[in-house]
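Encoded as structure tokens, the following chain is the form predicted on its own, with no partner shown.
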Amino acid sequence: MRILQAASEFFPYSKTGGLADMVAGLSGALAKNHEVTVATPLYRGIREQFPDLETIGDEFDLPLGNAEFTGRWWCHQPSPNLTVLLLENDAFYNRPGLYMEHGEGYLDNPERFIFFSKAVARLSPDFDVTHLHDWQTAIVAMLLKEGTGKGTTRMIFSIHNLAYQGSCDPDRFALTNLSPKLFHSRGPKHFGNLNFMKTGLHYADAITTVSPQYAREILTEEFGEGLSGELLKRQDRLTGILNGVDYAEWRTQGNPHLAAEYDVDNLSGKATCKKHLMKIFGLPDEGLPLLAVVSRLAEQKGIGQMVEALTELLPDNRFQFVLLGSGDEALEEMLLQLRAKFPNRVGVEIGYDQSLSHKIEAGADFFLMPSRFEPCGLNQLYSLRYGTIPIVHAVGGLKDSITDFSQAKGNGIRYDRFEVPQLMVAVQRALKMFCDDQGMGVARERGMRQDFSWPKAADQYLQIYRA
């Protein structure tokens, strides 16, 4: 089978979050037995990171309304059966950020990703399946169904986070160069605006999302982000598939990012990783439990509630906390103030650092994920493999993957209501657990032996591709 994956980010070429990891893991698993091509923008720095990129084909012009813009594909083949095509247009993609700067989205994101979608639509007819990921690629489905690039390709649309929909003013629909008659409430029009996400939901042959629980949640008004009605219309085409983990990347042995190796049979290296992490954050090593977060800083992630809970807990409970993340400037400031208030107990690094992410997963005792909603989440799965115990709000993929220790075969600490007192109780349970060396050892071993690798999930996607 010839499979085209279209995504706005793809690890290791570009990444802001789990989307890049998911597309990389799925594509690698599919490429074991199928011919996979991934189309993604050529962002700033990629050519320097991968100097062996080569151009493929000629430059081409694509219309956006009354204007034309030039594109060109660059090619990289990281492994057998896997080809990466990177779309060049410096005006659109040669920027400091993928989608935003200083917490503000680029005003021309609709233009940037309609251009990308048009380039992908030119490729799609040569493939058996075109798999579109999130709002940035959703327009491809409409272009193929309603435009001139019609073909036999089967179109799969994956929702990674329904909260981000690519909603913009209705005048942007003209950029598609499709008939204005197509801009109606049964398709791309949503509350008067052009909505990329709704377009994908309407035109795709099948819809997936990144966990079974999230697939159920988004059919409700609470989690449907204004699109639950559209999803209910197509729920017979909606499937939730829990993301996998690329254990070739997220491993505790032979990992160049870690200060020491360890595995499920010998955890001594984890203590070394913890000491190294404390040194990185400039925290005194006092043998205290260490809680950690690696996250995009957004209200979705429950960061505000978490800061409130930690502010209450730190004065009377002996533990330390480290965080790596960036995003909402108000949340960044809250975290920096928390660090200033508890300088020997709290470490905060604002930014994105893949190497430090590995160090945090390996060095922490517990990993906090207090999300208001979480389509899948990957860090709880990384934490299990790294012998770090997840503390999660039971929602979305967190509920699918983490069972509370109060249950048979539990692998983490779970709480049910999105409330500060519930989070505080969960943290206090972790602190008590830390004092039980035997219990901690059993918990770590149980998590490290779990397998969330990609082949099982890839098989589920193949069933949808072939339907």
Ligand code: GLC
The other form holds:
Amino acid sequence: MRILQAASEFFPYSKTGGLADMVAGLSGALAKNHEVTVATPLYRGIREQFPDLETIGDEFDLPLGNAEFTGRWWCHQPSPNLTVLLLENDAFYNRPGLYMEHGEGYLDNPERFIFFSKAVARLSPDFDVTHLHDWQTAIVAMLLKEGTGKGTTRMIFSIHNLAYQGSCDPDRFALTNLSPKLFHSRGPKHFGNLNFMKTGLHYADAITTVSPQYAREILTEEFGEGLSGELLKRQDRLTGILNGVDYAEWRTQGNPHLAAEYDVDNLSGKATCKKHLMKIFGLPDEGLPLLAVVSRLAEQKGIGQMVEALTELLPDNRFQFVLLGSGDEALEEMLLQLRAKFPNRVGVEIGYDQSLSHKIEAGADFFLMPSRFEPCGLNQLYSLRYGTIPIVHAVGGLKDSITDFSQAKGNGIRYDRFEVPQLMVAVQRALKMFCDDQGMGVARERGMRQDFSWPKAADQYLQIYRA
Ligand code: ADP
Ligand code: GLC
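Structure of the form predicted together with alpha-D-glucopyranose, please, following the form predicted on its own?
Every chain and every other molecule in the complex is listed next, the one we just looked at coming first.
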């Protein structure tokens, strides 16, 4: 099968979150038996990181309303069946951020991603399946069904996060160069605005999301972000598939980011990784349990609630905490204040650092994911493989992948309600658990032996591609 993936980020070329890892993992698994092409923008820095990129085809012009913009595809072939096409337009993509700077989204994001979607739509007719990811590529489905190249490819739309919908002024619909008659509330129009996400939901042949639990949650008003009605209409086309892990990247042996190697049969290297991590954060090593977070700092992630819980618990001097993250400036400030208040207990690094994220996964004892909602979540899966015990709010993919230790085959600590006292109890359970060496060993081993690798999930996608 010839498969086209279209995504606004793709690891290792670009990444702000789990989307990049998911598209990379899925594409890699599919490319074992199929011909896979991934289309993604050529952002700043990619050319320097991959000097062997080559142009493919000629430059082309695409209209956005009355204006014309020029694009060109650059090609990279990381493995025999996997081709990466990177869309060049420096005015749109050669910028410091992928979507935003200083916490503010680029005002021309609709232009940037309609241009990208138009370039993808030109490629689609050559493929059996076009798999679109999140709002940035959602309108490809409409461009193909309502424009040229009608119905030549099956279109799958994956929701990675319903909270980001690409909602913008209705006048931006003119950028699609489609008939204004198509802008109605059974399609792209939502509460008067142009809504990319809703457009994808309306036009795709099949809709997926990144965990079975999130697929159920988004049908409710609480998690539907104003689109539960639209999703209910298309419920028969909606499937939840839990993301996999690329264990070639997320590994504890031969991993250049880690200070020492370890595996399930010999965890001594993990202690070295912990010592190294404490040094990086300048924390004294007092043999206390180390809790950690690596996260985008967004409301979704429950960071405010977590700071409240930690502020209550830290004065007892029973654990240390490190965090790597960036995003919302108010949350960044809150975390820096927490560090200032508990300098020997708390380490905070504001920024984005792939290498440090590995070091944290390996060096921590417990990994906190107190998300208000979480479509899938990847860090809890990485934590399991790194022998780091996840503490999660049971929601979305966290609920699908983590079972509480109180249950048979439990692999983590889970709490049910998104409330500070529940999170505090979960942390206290972790601290108690840390005192039981044997219990910790069993728990770590159980997580490390679990297998969330991609081939099984990729097969589920293939069934949907073929349906
Ligand atoms: P989301 O996609 O909602 O951010 P996921 O758990 O699916 O959440 O994926 C997050 C991914 O992004 C993980 O691979 C995580 O390690 C990475 N990540 C998030 N913030 C940072 C950061 N500041 N530095 C490095 N990696 C980060
Ligand atoms: C989104 C979600 C996250 C998911 C990721 C990859 O960013 O917030 O839960 O793991 O996409 O699918």
